[in-house]
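For reference, the chain that follows is the form predicted alone, supplied as structure tokens.
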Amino acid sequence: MPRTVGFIGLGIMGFSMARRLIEAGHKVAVYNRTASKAEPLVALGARPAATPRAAAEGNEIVISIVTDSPDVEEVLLGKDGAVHSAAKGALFIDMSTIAPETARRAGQALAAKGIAFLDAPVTGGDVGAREGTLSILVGGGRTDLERARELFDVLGKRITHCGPQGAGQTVKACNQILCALNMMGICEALHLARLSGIAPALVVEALTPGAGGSWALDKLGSRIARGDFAPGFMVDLIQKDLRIVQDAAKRLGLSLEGTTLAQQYFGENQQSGEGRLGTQAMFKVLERAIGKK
């Protein structure tokens, strides 16, 4: 059954996710800070919205996927936020990657207005967003998850209820640790191969099915092998996510040495003007370090 959806945020992930919902037959209103990004979706039948408030108006479900915790608070609860036009009983789903405590605060603020809330960050990169194979990590009530399932099934292949509000973001923080440390392993392995006279593409093909294989080796290792550093997920964004990870770990008294090293590498990308490249650009940091020896 077609649902009425307000969709806020049309970045690398959000654009493809909104397009999938439109192509699945749902009635979607789209908002993006840079309005021109919405034009291809409007051509597919979406309704353009000038503000988050306008995107929420008349819609039973509102999805947001924006950059950081303050952005989520602004588009949902700010002066022109979606909360101001949403009907009582609406369901808001934030699919950004933000701090767990921000998700909990948003959920409490929305509950006071009679609006349900799920934090539902995703993993699977730009490929998963285009193909509808994302993993969706859901925090909030099971009943609200079931209300959203029809839409989630369009966007993702695996939907996991992680616990109460904020739990989805906690599991996403765990994911970002794995992404960062996995990227370090991939970059070190491909440099070892390269310096030994073995083509990185061969290593990716040979090892992806084995015990050392991973989604990142398959998708991002192959990009490294062909010199493709375009972003599926940007260095700047994983650095934001790893700050969230470290804040959560600090509250628990947990030291994350591997994550700290990954942050240093990604920081060197940023210092070299590579913050808007894909996370596989960590390869360049190690390449420069090797060249100095």
Given for the second form:
2 protein chains.
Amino acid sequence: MPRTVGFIGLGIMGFSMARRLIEAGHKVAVYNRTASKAEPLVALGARPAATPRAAAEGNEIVISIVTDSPDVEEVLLGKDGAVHSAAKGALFIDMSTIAPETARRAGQALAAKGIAFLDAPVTGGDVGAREGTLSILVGGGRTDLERARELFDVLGKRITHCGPQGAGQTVKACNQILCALNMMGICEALHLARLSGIAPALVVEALTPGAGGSWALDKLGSRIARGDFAPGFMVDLIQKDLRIVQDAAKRLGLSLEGTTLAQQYFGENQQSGEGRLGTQAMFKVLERAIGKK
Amino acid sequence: MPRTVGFIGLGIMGFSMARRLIEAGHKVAVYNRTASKAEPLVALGARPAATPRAAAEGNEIVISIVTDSPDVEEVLLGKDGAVHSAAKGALFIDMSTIAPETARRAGQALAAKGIAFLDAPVTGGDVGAREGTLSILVGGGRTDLERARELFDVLGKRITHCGPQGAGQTVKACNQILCALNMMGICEALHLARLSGIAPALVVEALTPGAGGSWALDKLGSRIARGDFAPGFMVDLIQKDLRIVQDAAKRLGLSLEGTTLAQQYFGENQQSGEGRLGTQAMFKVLERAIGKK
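To complete the pair, please output the form predicted together with another copy of the chain; the form predicted alone was given just before.
Up next: the whole complex, starting with the chain shown before.
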């Protein structure tokens, strides 16, 4: 059944996700800060909207996927936010990666207006967004998840109900810890190999199928071996996510020393102008550390 | 063609490996410090040997898999070592995990006696040893590897020539770095989840197929979720291996800060009497750190 959807945020992820919804036959209104990004979607039948409020107008579902916690609060709850125009009883689904606490707060603010809310961050990258193979990590009520399931099925292939509002963001935070520390292991291992005269490509191939193996070794270790530091997933974005991780950990009295060390490495990337490279550029930080000796 | 093999070291790994060679029809002489461990193999047709020297007597191939670098030097080169009795032109294959430097030194000492040497540490654990599905990481000459291939094929399914003598050990060291840091990520992520009220099992299931996924998350994360801290691979042994890693790194002027942090965590396991638990017991260290606050 075609649904009417307001879609806010047409970055790399959001653009492909909105396109999939349009191509699946849903009626989608699109908003993006840089309006020109909406044009290809308008050509496919989307209704262009000048504000989040305009995108939400008359729609039963609003999906947002923007960069950071303040962006989410602005597009949903701000002056031109979706909350002011959505139908009573609408469902808002935020698929950004933001703080669990912000997700809970947004959920409460929306509930006061009679609007349901799910946090539903995703993993699976630009390829997953294009191909509809994302993992979707959902926090919120089960009945709200069921209301969204038809749309989620267009966007992802693995939909996990993680718990109440905020729980999707918490599980996403866990994922970012894993990505950061798996990368640290890869960088340390490949440097040990390289300085010992062993090609990183050999190590990646030999160890990927075994107990040291990971998605990151397979996909990103092989990029390091080729000298390919293009993103995938940008250093600046994982740093944003690791700040979210640490804020959540701090609230819980949890000290994450490995994550802190990864942030320091990625921080050195940023100081060296490498924030827009892929996370595998952590390899360059260790390379420079060796060079200094 | 049946080969005559001296086999030194019948620990969890060595026992299963020797048994596979016997069952494949090779003539195997077995030595173990605790002699009783050889009995089931003798029942299968192995010749028992009271010393490494006796195990090597008249054999064209000698395989050793013992705990640490000094053990390898003793069983191969010591007073009762295999070097004193092996046929001229024999091939020694050390499958222990030891320092790359020790492997190179052993190779040189053996070359002086006309004996060829491969370092060939393995990954794949007790299950891989039983089922003949180990990954074998080989350092040494290619022709020596070809001499050993018939035996390697009985023991493993993936045989990688890593480079000259010592290179197998270096790649194994890389593997142990990956195992240690993947585990650190898992422990930090699962604690964030648990303290947030989300079951670790849910996180393992949701994130294993994605960009944060790893062998360790799948196999050991699920053990943590079940409260199962039995080894697998023991804390005491990964600590031995990480010392090898750091010694190798130090020789190369390489600082491995993530690995150092993992050693500190595992060190706290050892201080708490958890050295003989599996590496996933690192989770307990973080648990105690939270409890202290």
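Heads up, when I say rigid core I mean the largest set of C-alphas that superpose within 1.5 Å between the two forms. Positions refer to the first chain, counted from 1. Keep in mind that this is a model prediction, so the values were computed, not measured.
Summary of the rigid-body analysis between these two forms: the C-alpha atoms of F15 and R142 are best fitted by the same part's superposition. Relative to the larger rigid part, the smaller one is rotated between these two forms by 11°, as taken from C-alpha superpositions.
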